[in-house]
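To begin, one chain is listed below as structure tokens, in the form predicted on its own.
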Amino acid sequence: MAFKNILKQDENKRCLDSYGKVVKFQEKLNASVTMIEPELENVIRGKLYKIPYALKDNISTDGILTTACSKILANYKPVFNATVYDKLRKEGAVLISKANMDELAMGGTNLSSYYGKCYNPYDLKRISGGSSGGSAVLVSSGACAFSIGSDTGDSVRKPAGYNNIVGVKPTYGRISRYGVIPYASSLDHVAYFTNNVKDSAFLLEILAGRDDKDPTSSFENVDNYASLLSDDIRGKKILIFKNVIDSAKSDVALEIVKHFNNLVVELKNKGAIVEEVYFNNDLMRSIFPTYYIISNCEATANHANLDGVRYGSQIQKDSFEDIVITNRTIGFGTNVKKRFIIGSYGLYEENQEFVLKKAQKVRRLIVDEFLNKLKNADAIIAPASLSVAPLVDDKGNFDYSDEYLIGENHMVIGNFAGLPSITVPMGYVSNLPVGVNITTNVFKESTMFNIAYAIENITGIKDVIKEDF
């Protein structure tokens, strides 16, 4: 049975205790932006009956603030529910928090939120990761049994590694995005966090499926992922993403690679066929700039409606133009403004051929090479990151070395290609968690979960709650 640890507890008590932790932890972690006292009457007795969870603040909830952590939406309450929220309600899950995030999901640190920074329970001086940082921290700290986020580049899978939990991004279209405030439509995925692989497999059974409200959602059958779960990986062909390994140069990165190499030995001992695979390094170095152009061009188009007129707060001016300029100027943070400038430049008609369309062509080259290697294998694996969670005050490694361009951005390929991808705990470096990422072919989530389950059983790291911070 999935969520077996929490199901042992009294149903009402676990929801109230969970809400109490969200409130108690808020001062130190700042993981929540709207705390929702659980309503425990008339809860549907479904598969997730009275299991407490959190939603990222870009997921629409009727009558409940949904701000995407942006000032321009600070008073916005939707009049409809996201499909993923309705599915969880129908199974009896109890929402206790809308979670902190990077503003409009544009970031990988959770430092750009209008509501302030979110902190890592393993070290309060370090970031949670982003953009789904609050969702990750609420699970890592034990405040929630699971949480829902979104993943446009690695926004669930990287925070999962930083927080010692499981982060899942399924195949593009596997989970409906209806009611999710978009970032980049061709890259966005609904994704989620749990404390172990079995819970993740079970949760996808509930979240997945066709939704006519989202034309991009898939008609593909949904498997019984939890009942199919097995750590028998004999004969599975697993590829090592060698470009990532070779890009490790710093002391921390080399320590992470040691953990990874030890894991590879154990996978071989369990009967997996493990081979190294090497991609065109010029293409791998282009992942980040390609992503940055495409995502910000799409975001600029998607958020043209955030004009201070139709949604959110509004400062009145004499003309429509002045209203829009004023409200967008004060309504968006610096990081978002910078991305909109880049996106506007790429969308400008005279620049599209050289900027946006060129990036789209490079994306296709990256995807084609990746899929060509993956088609004869079951999975590709690599460290989720070549760093531990950075310090909040760290300006970041923007020297554009391979360790950054490849080691910190390779999971974007999963969004470029819409592939299912999961990060699970791998070990610790200086008492800080690090993760390993597994990517499989489209709709091969069962294979993804099985390999992840085998790794979880090798490391023994699951259901780890970090409350002593």
Second form
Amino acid sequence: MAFKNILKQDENKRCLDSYGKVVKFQEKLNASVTMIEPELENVIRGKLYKIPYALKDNISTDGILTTACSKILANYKPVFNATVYDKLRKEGAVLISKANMDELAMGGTNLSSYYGKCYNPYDLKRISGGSSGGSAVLVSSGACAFSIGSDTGDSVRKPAGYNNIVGVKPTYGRISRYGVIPYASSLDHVAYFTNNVKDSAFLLEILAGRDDKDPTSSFENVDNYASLLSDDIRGKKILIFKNVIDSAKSDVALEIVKHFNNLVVELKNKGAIVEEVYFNNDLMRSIFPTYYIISNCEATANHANLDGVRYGSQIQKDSFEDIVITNRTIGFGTNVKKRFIIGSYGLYEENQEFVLKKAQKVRRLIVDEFLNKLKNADAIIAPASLSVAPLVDDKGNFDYSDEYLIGENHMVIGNFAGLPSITVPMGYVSNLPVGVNITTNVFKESTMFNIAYAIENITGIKDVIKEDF
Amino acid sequence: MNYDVVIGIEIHLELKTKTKMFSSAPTTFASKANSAVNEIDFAFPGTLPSVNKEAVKKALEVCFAFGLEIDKLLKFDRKNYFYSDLPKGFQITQQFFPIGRNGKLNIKIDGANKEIRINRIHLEEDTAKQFHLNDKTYIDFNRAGNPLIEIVSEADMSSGLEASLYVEKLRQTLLFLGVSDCRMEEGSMRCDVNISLKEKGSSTFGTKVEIKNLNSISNIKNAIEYEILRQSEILNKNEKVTQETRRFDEATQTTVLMRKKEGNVDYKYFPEPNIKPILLSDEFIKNVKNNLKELPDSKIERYSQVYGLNDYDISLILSNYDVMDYFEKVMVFSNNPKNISNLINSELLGLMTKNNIKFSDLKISPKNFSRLSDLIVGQEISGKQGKEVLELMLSGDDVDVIVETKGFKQISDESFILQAVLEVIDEQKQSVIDYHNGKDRALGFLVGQLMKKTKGQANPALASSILKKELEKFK
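Which structure goes with the form predicted together with its partner chain, now that we have seen the form predicted on its own?
In what comes next, the whole complex appears, and the chain from above leads the way.
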């Protein structure tokens, strides 16, 4: 049974307790932007009846603030619901929090939120990870039973590892993006966090499916992932992402690789066929710049609607041009402006050929390289990150070493190719959690969950709540 | 000095669909400001575009009508710029792969055909409408997101007349296809003209001036003719024409400067990531092609060959979509195209003008109209009576009821007429004698008496021949 632990509790109490924790943890974790006292009458008796959860604050909620943690949307209340929110409401899930995130989902730290940093319950001096930081922390701290985020690079799967929880990004088009404030349309995925694999398999059955409002959503049949769940991985061909392993140089990275190697041994013991795979390393080193160009070119256009005219920040000026300049100057943070400039640069007619179009070609090459090997296997696995959650004050490991370029960015391939990808807990390094990532072929979510389930059974790390911080 | 005139035309056509290009909001025209709008049209964050299939179908129809090559892979791009009438901060259009390329249409000028090439037709969405009042700007988003096609001609025209004929022919065809209202004054068909002059015979093009938003076919002609004069004068003075955008001022019949063009604006076009390329199935395309409405050229041929109408009548019927439409609806019931055409052109249209009736308000059903024609052709009522009946039919009354009430119906029953003739001969013996004595007027008098007796309903030709025959017997 999915959501076993929460369903054991009294149906109203579990929602009120959740709200209580969200409020109580706010001071230390700063995981919420809007806290919603639950109304427990007229809740639909669906498959998620009175299960408390959180939505990343870029998911539109009719009449409820949806800021995407940007000042320009600080007063913005949508007049419609995102499809995911509608689906969850129809199954009786109870929304408790709109969660903190990097501004407009642009970042991997949750340090760029207009509402302040979000902290990791395993060490309050450390980041939650991002961009879906608030959503991750609300699950790892036990405040919510699950949470919805979005994943453009690795914005759910990276923080999942830092928070000892499960983070799922299914196939592109598997979950409708309608009503999710975008970062980059061709890379954006609705993704989510749970405390264990079974919950995540069950949740996808509810979240997935064609939505006519999102023409990129798929007609592909939605499987009964939860009932198909099995940890029998005998004969499953699992590839080891060798470029990631080889890029590990730092002590922490080597510690993480040690955990990973132990896990590989266990997978073999369970009957999996494990093979190392080594991709063209130049292409792997190109993931980050390619991602940065494509995502920000799309983002600069995606957010051109935030002009101060119709909603959000609406500072009045004498001309349209002044309205746009004033609202956008005041409304966006430095990080966002930086990315807009880069995106805009890449879109200029005279630059497009050697910036955006080149990046799109490299994206294609990376995807081809990856799929060429993956198509003959069931999954590819690697540590979700070669570091533990960085310290808030850490300026970041931007040394363009392979450990950074590949070790910290390889999960972006899942977005480039739209592949199902999951991060589950793998172990601890200096008492801090680290995760392992499993990526499978398109629409092979069931395989993904099964391998993740097997790993969960090997590590025994599930339903870990970090309440004492 | 003489110049070659080079004219190209871009037309923005609002497609007649129920919903918008990328949203399910209705495309109603006259509704209250900002009422026919949903979250997509306002570009609320997180909304996504869904392509309107009906708009694609209509765009394809236009492509087929002008013989364009179809791109089966439908792709959209973003045209990025900030403006208050553009809610998303970009317009979704088809910059790189238009739905149709390389078409043409023929215009008739001085009795000869001239081919005007169409470079491309692409789908896009409309912007919001702005109103300026005092120092404030008001925005109505009802129009935002309405489906448009842009029809771009090659610079194949060289006079105001040619340009106006091109637009007229285009408009007629588009109306006949039923893809748009084509109301130029109301902006559902908007016309921009690019015009430049070069030395006669030169291969170097002159500087292009754009005249925007011409709202009638006569304005197109007048604006171009004025612009040719203006540019000629500049060139005659050895000065340079500046690249700029102008508008036509109806009051002065001149073009006036709107803005100078300083370099090309970079719209940073790139493929729209939220719409994956859509492969139009062969079946879908074939279906559109096979169900294409009849085009004007084909109608002209059919009216002439099948209906035997003359060029003048055909041109009258085809000059107006509503007239053509009514004519064809009547022809469903009729076998007398000539009489129908005459009745419409010389009677109905006049009556409608006189009574200020539009076709949309016309209460004469096509079936009734056809019946009226049958009565006249079958000589059951006279042509003169027909006119009177037609006027009465404007109220919506049934033709037979009117004829009946008015007692107009001609009687062609020979025995009935013979009976009346015999009675008249019996009553008017003197006139019969006069007739036989060669007094011509006597016959007229007898016919008059006969018509009086039959309340004017006797078929005049028949009555006259029976009367003459019977008179012979009394010689």
